[in-house]
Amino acid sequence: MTGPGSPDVVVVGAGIIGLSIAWQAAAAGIHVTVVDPDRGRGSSWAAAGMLAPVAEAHFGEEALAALNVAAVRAWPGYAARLEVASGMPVHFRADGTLLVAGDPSDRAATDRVLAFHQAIGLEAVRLSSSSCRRAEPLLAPGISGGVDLPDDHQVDNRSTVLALISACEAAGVMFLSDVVTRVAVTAGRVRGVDLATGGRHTAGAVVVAAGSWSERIEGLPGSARPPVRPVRGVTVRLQAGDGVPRLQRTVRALVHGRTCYLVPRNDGGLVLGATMEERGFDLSVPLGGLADLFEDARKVVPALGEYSVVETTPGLRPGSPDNGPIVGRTGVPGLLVATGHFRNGVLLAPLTADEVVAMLVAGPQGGDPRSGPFSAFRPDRFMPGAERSGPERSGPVRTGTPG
């Protein structure tokens, strides 16, 4: 299926999903080439690194919540293996998350969230205002209580991306700084990819892991084209100076119905975020959204007024019609997709890589497409007449607390 020197697999996209697949495929003895014009610098770089199967459990998305819980359990071992393979830290932290309410109406919303989480078997514990402040002393005295989410963790997403690049290089993965203009399909089978610089890179299999751009790649048959869309999010990176008190735990907050999250880093940095907008591929940063975000965050943690703004980073999350990932074989032999991870790309990276590499090793006919953790999230669920794994979403969406 491949000529001399040709890769067994071309992975299109070098975000955390594509890099995880490439690393684990190379470790399984597969010859891998990754194509991306700016590896690691898309939504994976803009993310906050939250591993939040509980906080991101939304009404009507029970199947996704179960997948996310399985994913967070894979992270400790994945982080340890990656640190050994790369010789670099990823700063995995399993110290849980506090979900706090800004006022009594927000408390009513968080109580509904708590009831939902407990009803589907997720661990969540109601806390009083004083208990929240004992757990995180920097919280404002006026907060109206909250919820302890001990199974929601975090990792430094940028450190993880850099470690993945290093581990891939050590495993023999080849990187091409180029753009895939077309997936080459002839005689009903994938043959490789065409590149913007010209020429075809032949391969026996192609994995489309290009995030929000996956749907735009030419050459994909209609049945194999993942229905993903870009959802713009903006994170702000802050830094605590000498003597400035530091947040100790990840805090997610609901303030007058708006959500925000604050993710502390080991070096005194902090990632602030929450914005999500349906604006196509526009990567501009609107002032209004940032002003609301800063205002809400300071109401929850007043000490943020002493932090310095280091960077503002927009990114495009790949959303699917039902907010679930799109992972698995397509109807074209040798063509797989791994996209649509939306709010959970960092969280789902290890499990997605396991799934895709198992399919690559098994070959086009191996394995049962209806088995495994992604059985409810196969690409063909969007075919006419197929059952959906969750409610279809259109229009604006938001992150943080559901309900």
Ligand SMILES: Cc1cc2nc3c(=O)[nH]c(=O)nc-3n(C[C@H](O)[C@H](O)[C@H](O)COP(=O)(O)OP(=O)(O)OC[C@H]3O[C@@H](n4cnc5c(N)ncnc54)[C@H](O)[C@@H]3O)c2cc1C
The other form holds:
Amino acid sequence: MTGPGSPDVVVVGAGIIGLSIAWQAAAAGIHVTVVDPDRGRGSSWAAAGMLAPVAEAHFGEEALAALNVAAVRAWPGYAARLEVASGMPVHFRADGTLLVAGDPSDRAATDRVLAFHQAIGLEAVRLSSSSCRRAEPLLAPGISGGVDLPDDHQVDNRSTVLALISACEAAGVMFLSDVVTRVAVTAGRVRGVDLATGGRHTAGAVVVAAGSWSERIEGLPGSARPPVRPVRGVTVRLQAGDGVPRLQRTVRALVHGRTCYLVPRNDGGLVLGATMEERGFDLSVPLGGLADLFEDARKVVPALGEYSVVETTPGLRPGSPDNGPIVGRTGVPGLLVATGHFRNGVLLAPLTADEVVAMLVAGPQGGDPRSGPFSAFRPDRFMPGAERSGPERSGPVRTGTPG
Ligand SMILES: Cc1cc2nc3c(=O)[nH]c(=O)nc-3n(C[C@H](O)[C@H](O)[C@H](O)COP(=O)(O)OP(=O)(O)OC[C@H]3O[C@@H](n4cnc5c(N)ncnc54)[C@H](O)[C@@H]3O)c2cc1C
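Starting from the form predicted on its own above, please write out the structure of the form predicted together with the ligand.
The complete assembly is shown below, putting the previous chain first.
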């Protein structure tokens, strides 16, 4: 497609990141086309929807923690705007999270998490076992206490994805059910994308937001190829039947050093997660990881045994070398990337969209803001010889639970 009516921007990928960008870009008056063969059904569909700046903060990831804190503050306004634009509920809940310890050695680990959070100025309060059980009566009597994380919230990620699609349509975004086979770059500038069904879709700007697949798209020059890898996770959707007691708020747990979380939905549904494995693009669901999850979760919330299993959902978290997102311009004018959101893509979607849309509005000559929430998460931090302005690169100590 060429000439008048050609889209100004093509977004590759309709996960929560691509959809958020498309909606906000269209709202800013930009003509947007989104290409995806299966919109909304990637990692964003598998996620649990935790908005967890605190529980997802790890030792050695202070820059990411600061970004996450900024992101959770954006969510109440974002959820309200999205509900108005789409006419659909997204079920944002600001009722905090309990991090609980299964045994005394887990308690030592939750205390370290507490100390880290307090050191970087995040709110976290140590709770005794009985205080935990007062806050959440379904917790097992044997737990060894925990931490109240009042700033960790949740949203129904699937409702959000569906609302985003609706808001995009209302704002005039065009959807193509197709696969981008190549990003077209000629004479050092992006020209559009080539499609599996044939033909080229021309565009003045292309945003690669294809999650774990972003690195695989042909045509991206080495300098613009985001180093993402798939990290498989499986969530389990459970449902409480009539008369079955319901969890009141999100619970994360450490159980003999292993992690799990339980995220209750308003309708009696509950998301149990998550496994974390590096198996390439394999979306199978191994029994072993699920068995561990069920065992650990029932130790913390015994009533879980009365819930019904509705669905097991594998997804591929787009992981980056330093666990931080990769957002911004590349060395190719008009070509931007927004990927690598790993465990925090739902949380970071609103801020990512703000950042990318500001760049689209400014145009190719706009330059990258070198301050602001994403300044440590630019694509060029992975360029050979790049100055190390980004976040910490070497193995942060894992203390939280994988989202
Ligand atoms: C088990 C699990 C639990 C999680 N829990 C949380 C959580 O509680 N909170 C949180 O914040 N984050 C969570 N995450 C992480 C979050 O899901 C991701 O960071 C986020 O969904 C990434 O969004 P995305 O749009 O980049 O990718 P995706 O949602 O994977 O979307 C990428 C899209 O690109 C499309 N695509 C790929 N290649 C092409 C191509 N060539 N052409 C066109 N389209 C293409 C795909 O079809 C797909 O729809 C979780 C992830 C998993 C797996």
